[in-house]
Structures are given as structure tokens and as C-alpha cells.
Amino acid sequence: MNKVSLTRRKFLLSTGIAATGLIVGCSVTRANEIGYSTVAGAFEPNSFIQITSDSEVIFYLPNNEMGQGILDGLTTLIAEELRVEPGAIDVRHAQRHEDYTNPEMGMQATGGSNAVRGQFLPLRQAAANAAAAVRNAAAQQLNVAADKIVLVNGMVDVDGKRYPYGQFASLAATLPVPENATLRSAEQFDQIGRERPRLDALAKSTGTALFGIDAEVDDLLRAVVVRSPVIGASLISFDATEARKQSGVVAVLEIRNGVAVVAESYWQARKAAALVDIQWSKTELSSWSSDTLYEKFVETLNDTSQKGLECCNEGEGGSLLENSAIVAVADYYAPYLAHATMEPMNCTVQIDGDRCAIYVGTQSVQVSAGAAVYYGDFDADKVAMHPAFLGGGFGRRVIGDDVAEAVVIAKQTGRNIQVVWSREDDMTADFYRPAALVRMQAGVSEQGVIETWAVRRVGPNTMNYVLDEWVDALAPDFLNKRFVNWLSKFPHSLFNRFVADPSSGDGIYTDYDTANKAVYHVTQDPGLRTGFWRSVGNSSNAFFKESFIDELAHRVGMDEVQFRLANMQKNPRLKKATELAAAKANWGQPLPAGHFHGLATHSSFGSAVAQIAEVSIENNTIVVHRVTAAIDCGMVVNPGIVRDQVEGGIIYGLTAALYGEVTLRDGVVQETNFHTYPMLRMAQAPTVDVHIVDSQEHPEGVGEPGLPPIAPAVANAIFKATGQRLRTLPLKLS
């Protein structure tokens, strides 16, 4: 492989940050057959851990770090059982290998807030086995009984005399590795549950952490892709005469989804790309605009002849609605949303004959590698993956379309290529969170017991678009491409006509004790592609559910906290979180003049979250002063990261609640940058207090559950402040 250029970041990394033990970025090996770089003479008890003769402990991180803290969390699990300090471990992103398959996803990918939950026992067991192997080697080498040996801080202690782990690495490599070594008990933990600065904080705060966009290889050209303004339209023709005249332009070529301009620098490519004259085909999406889309949603919602696909049907379903003393009905709407990751999409491809190396920040090494195989026509064993930090993922970086573009351009030109999307590219060619219009119905007794819960939901699906991309990337390379392409289109028919997309019902009928529930989804899809968005269906469904729950509480004249508690007796985690949030926010106590509290609770990804927003209205503007949150996520690995993630979810969710909206005009996305798709600014951000329910239960998700409750919490506070029940996102006062 050609030498990788030494950038400023890599120089600082090698001279400074390496001293902390954190070395995460684009490795320069091509060791896909084992998934990691073999260190000469190292003890390798499994694919996660290596212990060198110099007593270095190397951990190959099976999940990708995109800001959610799993680098810290998973390293802590290794450190706990291996009896070393987390900061002393050399952490490296794992390359592609089946050993790194996500236990819950069945593929090598990061998402669903399941990294710690899924790896809590497997990684601890891997580290405990390694520790036992070191102990056995030390016992044999020192000629002492194994039970006389104590492992402490990376050292073997025998009657007060200490020896470094590395002294026994060579012998340990020749001995059988224990398979089911005893794990440490919760009472013995001195790393798990301990709060400390996260391991990647120094690298990220000093600019030495390597992200995908930082990749540099020799003889690297930059490429900009001109995509159709209407997603899905095909290229008819193009004229690149003026573009080819521009300084630095190397090539202009047609690729699978548009026209690529290749130049010596990014700005040369970007300037030339603006001069390409392109004719695009017409698609169904080009006939849609946001106002006509909403009208069609309403028409479909009111057309009861379309029953829809069943998400849930329990007890008597919705048949008992009219039997209740109080029957409530309300319609809610949530728009399409973009991911708006701070690091725009990018991918770097290095060509070496029939081999290629991929440098990318990805949520799925497996999908990204598969995209190179399928779209670049590379053999699977000739693709080397070099994953890096992600500047935000939120579900966007699990698709592989960034890799598909880069490998096609590299293959056609035979040159090393970096594709970087502009912010405008990112906004207008996303895989969006789907829009949805729902009709909520409930029957409630005079005592405030929810007796029947019925939902009719209209909107696009998510899984069909995601699987369309995944089938191409994950299909075995020996399959015929035409067959694979046909197979990838099958999910559209499946989820549009026969099976309800699981994300459509995410969280909209759970949490409360109601025995009679019916939730149906009717597909209405203009063709704007959709994808996973942080917390997936929960992000909009929690708004529908918790706003409606608030309406029910007011209809029966009950306090919002007490109404919820009365109807969640079978949900102890959410009950604890609700009680804790109410206590910490001083619910029911006087607030500053003009300030009002709104509550929302929601369970997702195994965790339960309650949030109370303190809101005022100033000059007809919604001001969120404080958010008090409580989370029950089971056992906590690092409390600081849990609080950070809940706070981050609140800020991301509040941005969407107050501003987020992707609109269409003749099929073209109108939001192009942060001036039309604004982010919450620091001056607008509320004070956030996060409290953690003490628990010894198995760890659950943290990266996503903090987001869903914030929009309804704010909306419910606005109702108390103004009497306006806002049922449409983003929240706007009349």
C-alpha cells in the first residue's frame, strides 16, 4: 500500500495523544482477513484484545464512535475485567470481520442504542478470559499457584512483588485460553459506574482526532457529484464543455446517480460542477409539493375504506371506544426532517490495481465494504476498510451511498479520490425522517383510566428505502447483479402493501396499561427517500402519544403527572423516571411569573425517560428555560456520558421541535443550508438537568432515548401558557 501522508493531525496524534493510550483513526494495514493489525509477538486471546510484550493493551472497538460515547463505554468494560485503567488502553476501530457483528443487528453496524447493551457481557467475558490467561501464564512462569496471583492495574502481583502483563505475553500465547472465566460482580466494580472525563475528549478538543474527512493519501484528487434536484430522477444528458475548461479539472464523467467532476482541489471541482448543464428525467416525486402532500395525507386519513397495515391489535382493539365515558380524538402532524450531521458526508478511496482502500466515518463497516464490492466491482477480499471517528451519524451514515459514489469514480478514473458533499448536497440528497399524519383516539373513564387506545397513521415507510440500499451492499458477491437489484426493490412492495414497517408503530402504543389497543398504518409515499433518524419512529410518535396523553389528562381534570402514573402501573421503569423528574423539577410548585411546566414520558431502546420543560412566551416566541430529565437505563457504565447523551438528545430534539422541517416544491427539497434549516444556538439552549435512576439491571440504550419526549414536553407547556394546543411540528404560535 502506498505511504499515507503525514498530516498535522497525525503528527500531533503520534507525538502527543498517543501518550494517553487513545489511537483511533484510519489504520494503514490491510488485514481484513482478521479484522485487525497483528502486533508482532502480541498475545491475542480473541479478536478484541492484544497484549504486547511491552505490556501495551490494544482494544479493537467493534462499534463506531460518532459522539455517543461507546468508545469510552466499551473500553471501560474491557478495563474492568482486565484490571487496567481505561486510559491506558490503546483503542482502535475494528476493521471488517464477522467477529465484530453487532449481536442485536446481525451485521457489523452501530445503531439502535444497543452497543453497551449488546456488548456488556460478551466484551467483559473476552477481557475476563484474557485476564485468566495472563494469570495462568504467570503462575506457570513464576512457579506459583494461580490463586496466589492478584491482577492490579496491568500488573501481576505475587506477595507484593509486581510484574507487567507483557512479561507473560509470549507464554500466554502458547497456552489454552479459558473460555468462561468468572466475571467480576457489581460489588467489585471499580471502573464500571465511575464518572470520569471521556477517553476521546482530549483528542477531540485538541483537533487531533481523525474523522473520515481528514483522510489523506498520496496523489489524492477531489470529486464533487452533481445529483438530481429531484431525488431519484435519471440522467438524460449533460454538457460539460465549460466545466472541463476550468483550472485543475481532471475529468467529468457520468456515474450511477449523476455527474462527477474530478479536480486537483475541492473548490476547483465545486466551481466547475456549477457549470455542468444537465437534463434530468421526470419522476412521480416532481409532481409533489408539501401543501399537496399534506392534503393527500388528510384525504387518506379520512378514507376509512383503507384499513391499513396492522402495527398492533390487542384486546378488543378500538371497538370499545364509544363505550367509554370520555372519548377524545385529535390529529397530529410531523414533517420530513434532515439529519444535518456536522461533518458532511464524505469518503476517500485509494486504488491499488485490483484492490482498494476505503477511508470513511461509517456506522456500518460491513455495509460500506459491501457498497465497494457491489458498485465498484471489487472482490470482497480486495477491499480494505479504515474506519474513523464520525462527526455525527444519527442513522445517516449507515446507508453506504457515500462509498458507492467514491468507488465508482475511483474505478472509472483509476485515481485516488475523495468525495465531499457540500452542506447543500447533504440537505437536498438525504435519507429523510418520514413525515406522518396521525389520528389519535382514546376512551377514558371518569376516574381517568385509559380503556381504549386507537391510532390511524398515514405516511411513508423507512425500512423499504434502507433495505433497498442494504440488499445491494450485503448481498454475496457471487449473485447476479440483476437479481440483486430486483431483490433490493422487493421491500418497497413488502412494507407498502403487506407488512407494517416496525418503525411506524415505534412507541405509539406502549408505555400505558391499556388492554385494548389498535394501531394501523396506511402508506402514503410521494417517493422522497427516507431513512433512520435519531430514535427512528419514536421521534415523531412520542410527540403524537404524549401530546394526546396530556389532552386526556386535561379532559378528565387530573394532574398530568398523576394521570400518567395511574396509567403506567405495569411500567415500573417509566414510573420511577416520572416520579424522579417530577421531584427534581418541583412539579406543582410555584414558578417564575409567566413560566409553565410541561411533561412528557417515553420508553425507547430499553430505557425510560421523563422530561419536564419550563417554558415561557416572550414576544410571541417560545422560550425554553430549563429541562429536567430523568432516565432509567439500567446499570450505568459512565454517569457523565449518560447525562451528556440525554442532554444531546434534548438539544437535537428541541432543534427539530422548534425549527425542523423539510419542505418540497415540485419534488425539490427547499431547505439547503442552516439559514433555511436552522440549528438551536447556544443562546437559545435551555439549562438541562439530567438525573439517573439508580439501577443494577442490565444496561439499556442511552444515545437515542433522550430525544423523543422533548417536543411533547414543550408543546404541553405551551398549552398551559397560552391555551393553544399545537398539534403540528415544528411548534409555531398563531
Contents of the next structure:
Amino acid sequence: MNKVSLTRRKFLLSTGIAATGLIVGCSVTRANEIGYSTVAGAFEPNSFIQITSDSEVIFYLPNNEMGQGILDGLTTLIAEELRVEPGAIDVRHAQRHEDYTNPEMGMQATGGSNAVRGQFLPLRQAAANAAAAVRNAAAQQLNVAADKIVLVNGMVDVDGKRYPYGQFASLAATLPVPENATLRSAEQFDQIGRERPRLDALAKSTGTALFGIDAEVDDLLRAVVVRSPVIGASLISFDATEARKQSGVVAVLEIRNGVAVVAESYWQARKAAALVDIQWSKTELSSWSSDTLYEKFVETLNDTSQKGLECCNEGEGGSLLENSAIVAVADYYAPYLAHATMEPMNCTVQIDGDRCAIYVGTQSVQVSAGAAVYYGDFDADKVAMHPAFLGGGFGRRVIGDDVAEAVVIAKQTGRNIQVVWSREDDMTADFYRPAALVRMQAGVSEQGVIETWAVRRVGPNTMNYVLDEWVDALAPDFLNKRFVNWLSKFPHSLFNRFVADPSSGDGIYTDYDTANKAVYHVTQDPGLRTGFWRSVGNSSNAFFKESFIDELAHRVGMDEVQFRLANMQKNPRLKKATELAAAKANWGQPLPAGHFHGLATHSSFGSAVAQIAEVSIENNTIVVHRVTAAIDCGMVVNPGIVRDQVEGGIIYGLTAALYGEVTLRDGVVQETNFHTYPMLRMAQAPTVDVHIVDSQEHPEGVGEPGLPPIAPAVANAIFKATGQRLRTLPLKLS
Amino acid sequence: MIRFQLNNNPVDVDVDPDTPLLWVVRDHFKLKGSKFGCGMGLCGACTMHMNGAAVRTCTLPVAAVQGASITTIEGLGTPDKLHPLQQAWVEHSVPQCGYCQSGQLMSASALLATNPNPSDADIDTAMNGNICRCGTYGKIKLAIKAGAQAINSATVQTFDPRAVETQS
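Can you switch from the form predicted alone and show the form predicted together with its partner chain instead?
Complete assembly follows, chain above in first position.
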């Protein structure tokens, strides 16, 4: 990583089409400026850092900022070791390059709450090496011993006399860069762990932060795509006679997944698109509606001749279930969900002969670039990526389908194109969180020891549809396209038939000390495409697990906190989080009349979270007043952002718990906009208190772990309030 | 030709009169701070001020703003000259993804213009049309109160010579 090769620099430069006409906002961090550029006389120790002779420090952000605060988090890591203020660093979105590969994922992508965890050491090392190189250059140039030099706030300090870093950039560029400079110890940290306003707050409070939808290039036409109401159906024929007559319409064309209407303005394209008459084929999905699908799930759940794919089988599995003093069985259900990012999907393509530039908010610059290469038939080195801020990601912006459409339209028309999805497009052509029907079974001793834990899941998998898209976008250049086409249907059958999708069992069997565990997943997939949704399998599995754990505690007759603590001896992090949440919420103490506490605990993405929801029922409506949360996420880079992410996860999860449900009628998604797929609004948002367990362990995830416990915490409180055990999401009182 | 004031500048535009104001501002005048979220007036990302009142511009035909005064987030304040609410937004690190925040700020500033000391219930009511998917509601409420306080204390401290003359 630290070897700066000329080839790499050339690669990064050669792809760039000048960002003509792009409005550059005046953000604090200048994260709107894009791409790598070599500056004369600058010190460029690695792909992440540049120090110019004017003492400008530039950081190329390898992950994408979608609200989770990674711009802030990773810049802080650089600032800590480079000895500069985070706010003084010019942060830019990284281009597509293997040097920006996510260390945990093996691809250039943002997801799985792993950015700080994965980059905590590599980025600090990159910055520490750069700092050591500046020190060495300064020692040589000033002719002083290196140990006389102190780096402070972007300055080289020698006995109180200070020189800006830039004075040594030219010399540093000619010297070898140390590879294993000593990192600062936790006791020395003065940036990591410090609470500080977000670096992108100014740009995002003044309308100057640039999102993908804000891209402007010269001669830009807008396109609207009419996609099949049943996702995946093919176009048989279409009549665009009326659409073509509308003012501003430039072209109406068939693309791989529908009909694109291209016009001078978005509004013209949108109006004309409504006039296109299209005949679609029928697919297997066309025969499914939510009620028939649920009946099929029930039938499959009960058909134990279908064993399913093994997610887990430990000890004696489920075979000793009936031997326990207490045997509990309960079925739970969670529906399909849409992501509903605030920024609807969109992509802008600037085309220039055999080259193109892609402007998009993406969770994977690599997938987006790959989609342009594959669907637009561009050479990989002719595609320039201009990643932007994401108006929400939550797992939706990692697939490349947005780019695929836009490059095809740009290629076919030979024009610069922006495709803007309407909210209806966004909601009805998502990659949905899969539904699941689950039979939870447990054997518990009279003393409250969980002896057997057996789960049988029925539903679609998570990863197969995404992987189908990824194979196309990520296939290496040396594979021929026909082979890639064949390969791209492989992950689908792999997960549906041969290997359990790891997402399906996420978090459903790992938190409690049970000797005998068995988790099996039976794939029942109507063909509605699925994908990663904030916290993935944990989003539904935590609801099943933590509601059922509450049922077990009640069967045994134990307090819900005590029952959990007794059964999580091997899970010290979750234990600490549970104890902290219980203490901060005054668990067991009297609440206002009609208010009840519900608890849920769940580990995901390396972090442990406990939440206690204070709930009342008013006019047969569920009211969540307050959520007290505790998280153990290891060492904290910015406590404010950790608290915000946990609170944000709670609000996102509460929307799903109270309202979230995507339904099908004859294969068509029925929820189209915020009136049929409602969101939690301010008046319904609870007060959230987040407490962080003090820890010096390696940092873990925070973007997702706050979400999973909220639905069961609320459901468990509702049980106490009403005696109703709600086993179906969204939570509805009878 | 439709004429109106955009951030205190007279502008005119010749587009289909049913074009929503949002798209005119974003794509014709290239002011990108106001966002498209739903196209049905349900999420508030497109909120601007029309003669001082918060309006959802994704459903407001540009023909309807003939002669009106329109303010967008760019007219509320700039990075160099922040509106007190924007200052509070920054100090409290309100935005996460940030996409909805222009709309949130326009709704909040319209509220404070008519109600300098809003209660929690007033805030809930005024902000009910603005969705935030990242869940920044708690921070927004906090920042509205901080912004209100900043505006009110600045108002109290302002020295108005005319007032002195009247008294003497």
C-alpha cells in the first residue's frame, strides 16, 4: 500500500474526464472535489495522503459517506497520526482503485459497519508513516536530530520554532517513506475519542453538500425509466407515439429493463413517461400475492420433510428439545421492507467517445464502475468515477443497477444523461429486505438454563440477487462476457439450493450460552429481488430471538434482565451493555402510570447493544416515549457520532417495527410512496439516551448495531402493557 | 414567462407552467440545495419559503409563484454568513446523510419567523411534514430551540437608536 508506483498515478490521472460544469460547493472539507491529482512538489507517501508545498493536507476517503459519519471517523484517524486538526484536512472522495479496497470485504465498498474497524490500523499506519517521513525530511533540511523534532498541528517544531509541513514536502517526496512508523498509544490520543462537531455539518446545513442527484454537466438531458411493475418481467412491446409528441422529449428507447424517456427536463420526461403504453411478460413472481405467499410459507414451515440448509448445528442440535423441563414453541413473521433512502436512486453519465464519467452516490465505487464497464461496454480505464455524498444508503446503493440503466441510455443516445428515479420508482424497484417466517423452539431447565435452541426459518435469502448483479460488475477483465453472463446466475442457485446464505442466520443463535443449537433455513422465494437492508439478517432475527427470549423468561418466571444475564456468561460485552442499559433506565423501578419497559439485547457487527423501550398504549396506539440504549463498540473515535448512529438505528428500526411492510399483489409491490409506506416523524420519535460502555478494545461497528434490538424491545414492552404477544411485524394491536 | 423573486433577485423563466417550482430552481437556476424526495409533498425535502411561509415545492406549479418571493436554503444563509438555525445545526452536528436537512431548516426557519418561542408541540406540528430517514429528529428539536434562543438574545441586545429617540 505504501509503495507509490508511477503506474498507479498514471491510472488515476488517465481516467479523469474533467468535471466540466460540476457545481463545486464550498464545503468545509471540500469532499465535493473529486479524483486524484498529482500536485507538483507535493509529498505523496501513499494513495490516501498528499501534503502540498503550500502545506495543504489532502486525504482521499476510501469509504463513502452516507450519514454514518465515516468521513469524520477516518479523517480523525489520519489527523491523529499526522498531527493535524481534522478540520484542516481537505477530504476528497477516492477514485476507483484497488488501493482503496475495504480490508474486510476485499472490494472497494462501504457496508457491514466495518470501516472504522477495518481501517483503524491501516489508515493510522499510512498517516504515521507520512508523519515520520516529514520528520525525517525536516531533520535533514534543518540539519537537526530527528528526536529534536515535535510534530504539532501541522507544524514541525524544533525547540519552539515552527515550520509548516509544506516546507519539507519536496524533500520528503525524494526520501524513502518509513513503512512501520510507531503508532500513537491510546494514552496519547488527542483526536481519537474526542467529541467534536461533524466535519460535513456545515456543507449539509447550507445546501452546499453535493449528492449524486446534484450533478450537473454540460448538455445534460434527463431520463425517466418506466420499469416493469413486476420486477424482472420483460418488455413485449410498447407504444410511445403520444410520449414522443410531448414538449422537450428527445428520445424514447427500449433498454434492458424497460423504456427510457429522455427529455430536456426531468418534468418533461416524467410527464411523457406516463404516456408510454407497455406490454410486459408474466413471470413466476406475477402469480404471487402477499396472502398466498404467507400461506406457502406456513405450508413449508410445517413440511418438515424439507430439512433446509444448515446455518448452525452445535452439540446435539435440536434433538434433545423434548427432554427439557420447559419446552417453548412460537412462530414469528417479518415482512419484506424497502430502504426508502431520502435521496431517490439516480445516476448521471457524461459520455465522450469511448470514455465516460459517472456521477453517483454509491456504497461501492468499484461496483458502480464495474457496472459502467459491463453494461456500457467501456474499457475499465476509460471510466472515471465521481462519487458524491449519499442521501442515505442503508444497503441500497451497493448494487449498481442505477449505473447500469444510465450508461445504457447514454450509450444508446450518445448524450449526457441523468436518470432520476421517482419515489414510486425507488420504492417499487428496490432490492428488498427478505420476509421470513420462523419457528422458534427452546428447551429450558426449571432453573432457567437454555438447554436447546432450535430455529427453522422459511423465506427468501438476502445475497443471491445482489451477487447476481455483482458478478457482472466485478468480473475481472480476462473473463469473456458470455462466461460472465452464465456465471451471474450462479450465486442465485448456490444460496437457494446448496449453501445457507450467512445473512439468513445472522444473529439468531449466537448471543446466548446454549450447548445444543440447530438453525435451518428453507428457501421459499417468489422471485421478488432481495438485498442488504441496514443490519441485514439481524434486522428480523433479533426480533425473533429477543421476543422469544422474553417468552422464555416469563415461562421460567424470571426477570427479563436476570434471565438474559444468566444465559450470556460467555458474552461479556453484551452482558456489560445489558447491565448498563438496565441501570440507566432504572429497570424494575416504578414508571409513570400506564408506561412499561421492554428490553432487548443483541450483538451484531462486533458490537453489543441493549435497549430498553418505555412504551404506553394510548387509544389503542403504541406510543414509544423513551429508549435507553447502551452500546459496547470497543474504542470510540467520536462519541457524538456513535450516539447519533445508535439513535438513528433506533428510529430507522422503529419505523420498520411500527409501520414497515412491503406487500405484493400479483407480483406488484403495492407500497409506492410515503402515504402507503409511512415513516416515523418527529412527533412519534422517542427521546433516545445512548450510553457507551467504556472500552479500550479494538473499535467495532456502529452504523447498524443500534437497529436490531428496537423492534423486540417495543414488542416486549407491549406484552407487559397488554398481555398481547405480538409475533408479527409491523407491530399491530388487536 | 413567469417572473418571481428568487432569494431577493428578480428572475424570469419560460418553462411549462405546470413544472414544479423545485425542478425550476434545481435544474433551471442550478440551485441544488433544495432536494427531491417524494414528488407528492409528503417528505418536505423540497421545502422553500413562499412569501415567508414554508411550502412543498415538488407539487407547486411554477405558474403559482408568479410575482411571489421565493427563498431557498441558499437564500437562508451561506457558509460564510449562517442563519442562526444553521449555526445551531452545525454546532449540534444535526445532519447525518444531510439530504433532508435543507427542507428541515426551511420549515424550522419559517416556524421561528412567526413563533420565536415554540413549545415542543409547536415544533412537532411545524416539522411534521419533514421526514428524516437517518433519525435526526432529536437533534433537530434541540437545534431549533438553540437557534430560537440565539435569535431572541440577539434581538434583545440589538441597539435601536430610533427606539431611544422615541423614549426621550
